[in-house]
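Taking the form predicted on its own, here's one chain by itself in structure tokens.
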Amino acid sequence: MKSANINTFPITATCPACGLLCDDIALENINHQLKVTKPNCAKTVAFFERAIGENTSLIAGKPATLQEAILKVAEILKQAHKPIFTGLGTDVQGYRALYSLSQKTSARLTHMNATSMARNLKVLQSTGWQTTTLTEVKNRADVIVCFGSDLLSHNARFFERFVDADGMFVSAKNRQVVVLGEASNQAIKSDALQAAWVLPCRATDLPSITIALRALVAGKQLKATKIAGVKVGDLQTFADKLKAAKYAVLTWVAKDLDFDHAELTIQNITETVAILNKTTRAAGLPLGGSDGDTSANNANTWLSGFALNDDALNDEHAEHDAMLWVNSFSPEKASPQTDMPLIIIGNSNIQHQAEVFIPIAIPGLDCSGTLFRVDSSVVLPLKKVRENNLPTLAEVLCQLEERLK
């Protein structure tokens, strides 16, 4: 029996710590301190169990009221001719408010994940692609290919929820999983991944391997016996598995493809999908997703008609005379270095040396909100699961816009 002086009640919540947006998180609120009871996901635990940080706005490191801080930000933005809004770690509502403010201030918008987002965007814009959803993976995929072996560090429960679970048209035991990447020493709790066929290679070898695989799937003959240390015979067996599959899914995390012209590797993967679809069914699945990047890109596209970062791909050092850094979800991610006035609006646990700092409510913790899942197929609601008197990002920016009139 719990002690009478402990206030505890169960909560089911959605976790915004990665792009999967798992909506089966079980929490307990014990004396206003959250405890994750399931699942045992390190990202989920870190997000929900983080203590409430500094609740006071700061100007030059000194405590200030919210209104004083907003007036100081307005002063900085009025004097700026080329402000840049970056970070952009927020939910859909927060991004809409940021976009509106950017229109009033002629600010450039670039997400903290702009570099990895650009790798996927270049392929989508230049050649298009055929992708699937997480639900379709669970219900139909009989062969799943992972390009790169570090997927679990980004989406820890992908295998648990969508591969190890039985689907409508395929059982978990009948799926085949192939991994092209370095051997991982992660503690893997996936039956499918433990049983996967692993073709060891470095991430920087993927350009050569993916173009060879694309050729073999297209029926081409290769004179080489090895490609980047992988036997061509093994790649041929791999290609045959893909062609025999009823529904193959080829997945990757753009953030891990950190080498020159990585977008060409992604294009090799998506073109392999296109070749397979001439005779069977196949789809790509870009995974990852963090800090609201999928939501920011989708919201920017419907508001402006352009993809986010479209005119400033991975250019975080663009010329600017003021920087606004917004970061709701990941306090450990620091703002870029700048000699110009720096404004930080975000998670109360952020360590900073900003001219103005305004702590805000975190969507999914301190306030409700919505986010797009990494596959962009659904928008999931975020709940308020603890008490905090901080304003939302949209509320702060709405007041800021009023001061700029």
Given for the second form:
Amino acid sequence: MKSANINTFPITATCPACGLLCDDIALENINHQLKVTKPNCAKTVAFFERAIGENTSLIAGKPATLQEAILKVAEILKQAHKPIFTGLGTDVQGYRALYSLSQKTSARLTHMNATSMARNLKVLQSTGWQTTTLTEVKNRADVIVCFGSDLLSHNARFFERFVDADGMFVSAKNRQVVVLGEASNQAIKSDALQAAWVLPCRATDLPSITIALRALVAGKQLKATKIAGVKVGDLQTFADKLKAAKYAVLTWVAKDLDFDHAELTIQNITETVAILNKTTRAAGLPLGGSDGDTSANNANTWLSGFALNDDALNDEHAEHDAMLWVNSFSPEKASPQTDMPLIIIGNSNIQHQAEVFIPIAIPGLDCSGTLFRVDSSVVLPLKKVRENNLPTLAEVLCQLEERLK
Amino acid sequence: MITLLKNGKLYDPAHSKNGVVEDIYIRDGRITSKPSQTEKINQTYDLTGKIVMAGAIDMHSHIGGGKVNIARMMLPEFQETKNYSEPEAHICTPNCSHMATPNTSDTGFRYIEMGYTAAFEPAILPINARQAHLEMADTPMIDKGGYAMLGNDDYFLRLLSQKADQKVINNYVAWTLHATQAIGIKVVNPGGISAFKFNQRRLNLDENNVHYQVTPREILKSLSRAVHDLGIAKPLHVHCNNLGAAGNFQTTLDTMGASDGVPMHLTHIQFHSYGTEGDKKFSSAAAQISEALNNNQHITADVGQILFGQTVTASGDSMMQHLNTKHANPKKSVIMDIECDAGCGVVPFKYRDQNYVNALQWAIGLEIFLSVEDPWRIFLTTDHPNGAPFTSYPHLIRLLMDKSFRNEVFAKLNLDAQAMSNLTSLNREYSLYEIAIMTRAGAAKLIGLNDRGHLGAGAAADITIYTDQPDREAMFAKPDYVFKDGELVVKDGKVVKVVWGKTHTTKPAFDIGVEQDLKKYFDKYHTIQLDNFKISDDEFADDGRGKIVTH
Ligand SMILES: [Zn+2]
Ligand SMILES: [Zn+2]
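Having seen the form predicted on its own, could you give me the form predicted together with the partner chain?
Time for the whole complex; same chain goes first.
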């Protein structure tokens, strides 16, 4: 994989910085420095324009060869009875290698987004859902609902790419966006979002508001006149709009529904969709996604038969004795505080105090790879776009497995 | 290195060998003619009294891709309930396994342990093909391949509604085969998955898709013609309209005539053979369907037998699966619209022997098996996992080969269903030779795998060896030996060596000019680049396991 040649610039690349996996990123190479010429997305620019940091392995902060570092990791894992592998920010190929290592070391696997991933998974495993994907949104959606206000901070180009653009069956000007959330103070660049109907509320009001909406869509009458500050009359208008829509898409970002039993709120949304689908068409769409979470979940599911749903970091009874933090994409996200021996394998720009640190090639930047988009159905190849001598995660873990024999 | 399989009893229908005692020589993974006397035989297996067949080929089994993985994600309880103690257990045998959603390693292991050396994923959504191949690459032991779904994608429907030239359609079909690394083309509920996105709830063969104003018949005609013109061995794989609906047999009969004599394969035909007679307005139309299959030489079919117990139905047919969500058991389901390309519906289901409809479905499948005369045109499937997990094949084979066993099971079913079936009047018992046709020679011929499914010189040495036992279920559940590409991989029903198998594809020649219009379409309506839609050969090679074979 490492040996793959870099095409001549300019290059069109795929961006792993958020769940949308935009694959129209235009890259130039100016004096050995990558430059994003399009689009102007802060996450994309940060991802591609960050230079390689520490490119040698470290043991207790001191430079070591890759072989020495791998040997040290093997030593730590051999002594551990129940290691925990977390972060898990990698692509499909990296995840396969992590899964294989976890089988050989009895390690527990938990993604850095485990808490928010569990919110969606609980709904999938209790009632299931009726969902759609981004190309359907772009071409069909005439009503787009955001439950929560912060979609842009997760998926900055959602509106630009899928809502402000004309679709096959609906033009941009005929779409209506409805936001249930706090009025955003971000500079809004989207026409559709600027024209959105905002029903102001806090995220913590969504449980009661989504219950009311579900009831209204089901044709029930409510006695109250206001729900968490939102007029029931407005909710009724909203419900009627959904029923009249040809293809309403109801979106949420599980990470932002940060309150107890958020799965019940998500279920109110997905059950509203199920009711709408008795007479018209509608679909849910979980958004957000980062750090290879959708890829890790899918790969874990086919490899083990189970979804990746172990929220081990929040398990008070877990007694682990070594931690491996894998983080390819987001050096700014720190590993958990721990007294255990800590191994970090990841992005060369990670600041850390690990016992062993091994910098690796970042899929989509330093090596090729494969990632799942947030809507799961679409899986995209990632390109190697800069020269480097970093090993891939799979290469490191493969050698590590040899040392564990 | 030469291996000798000595004195086995060969069932090799491709060479009309029906129980002939012969030696087989294997060299470099292939079956070879008898070597000269000076050459050293490295290994000899004495197979005196043993039954020898080519490795079995499952031509329709949902083993990879989004739907199956959604089923795994949604149903963790399936992984935990390996011990079976449900009401249907009295019909089960010690060899029954009810694992509807095995992980990728279990899939490969369970197949090879039964002597299957290849399985084909029949419903690859082109946009999701990369996932299907990733999963299949992680499926050890067996060869793989898949059929790409067309006929509900907006690009094709636009072409058809604009009355595009057949040549343009042919180029698009060929391009899709290349892009998705598939070996065949499938159409699911022709036009119906798209129609559901426009809020149509049913679509009959001559009914228009409301948006495109084209009918399923026109879609079938165009796609079957394209597959034929391109010289693809595998006929168009057709999942008919009106899946599972009472009275749908008429649609199925009419569908046989939709291609003007061009070959088509009608899949899981059991689910499309229902009449509306009787008090419950649900009856067997197996007789009419079988008669039509006997009379229409251009049509092949696989059965999609149901067996009792818990499973999950995973289909591209979002329209009909949405109707089925009310029967979900346990009560949950996933319905998806996908990328202006296709859709899917995943609905868990429990087939009960005391339920009238389920018991009759079981009988209908067997009635079809026993009434279709030509074993080269009917294939043994459960539409895994939709009718039952593939691990129930040995049980199904016994039902076909053993009339008294079949009638014993039948006598335990829902009484009203028994009254509506003529199963006990069908005396046929399949022979080993016929089983070898259905599961080996016929399947290989259908898909166009020239060097698989037979035991002639030059064939890949995928070979399964059984002990001849009167209990055919026990026999087919646990072969003595399985060779994969000449290597001994299973001994006494257990895997002794892990191998990774190959991916079979077909790449017909076409005019690459088709990409100009596709590129415009992608840039305007899609949300990924055209180039990223295409799966390169390198992606298979990258992990060191995958290997592509092009037919
Ligand atoms: Zn059973
Ligand atoms: Zn099927």
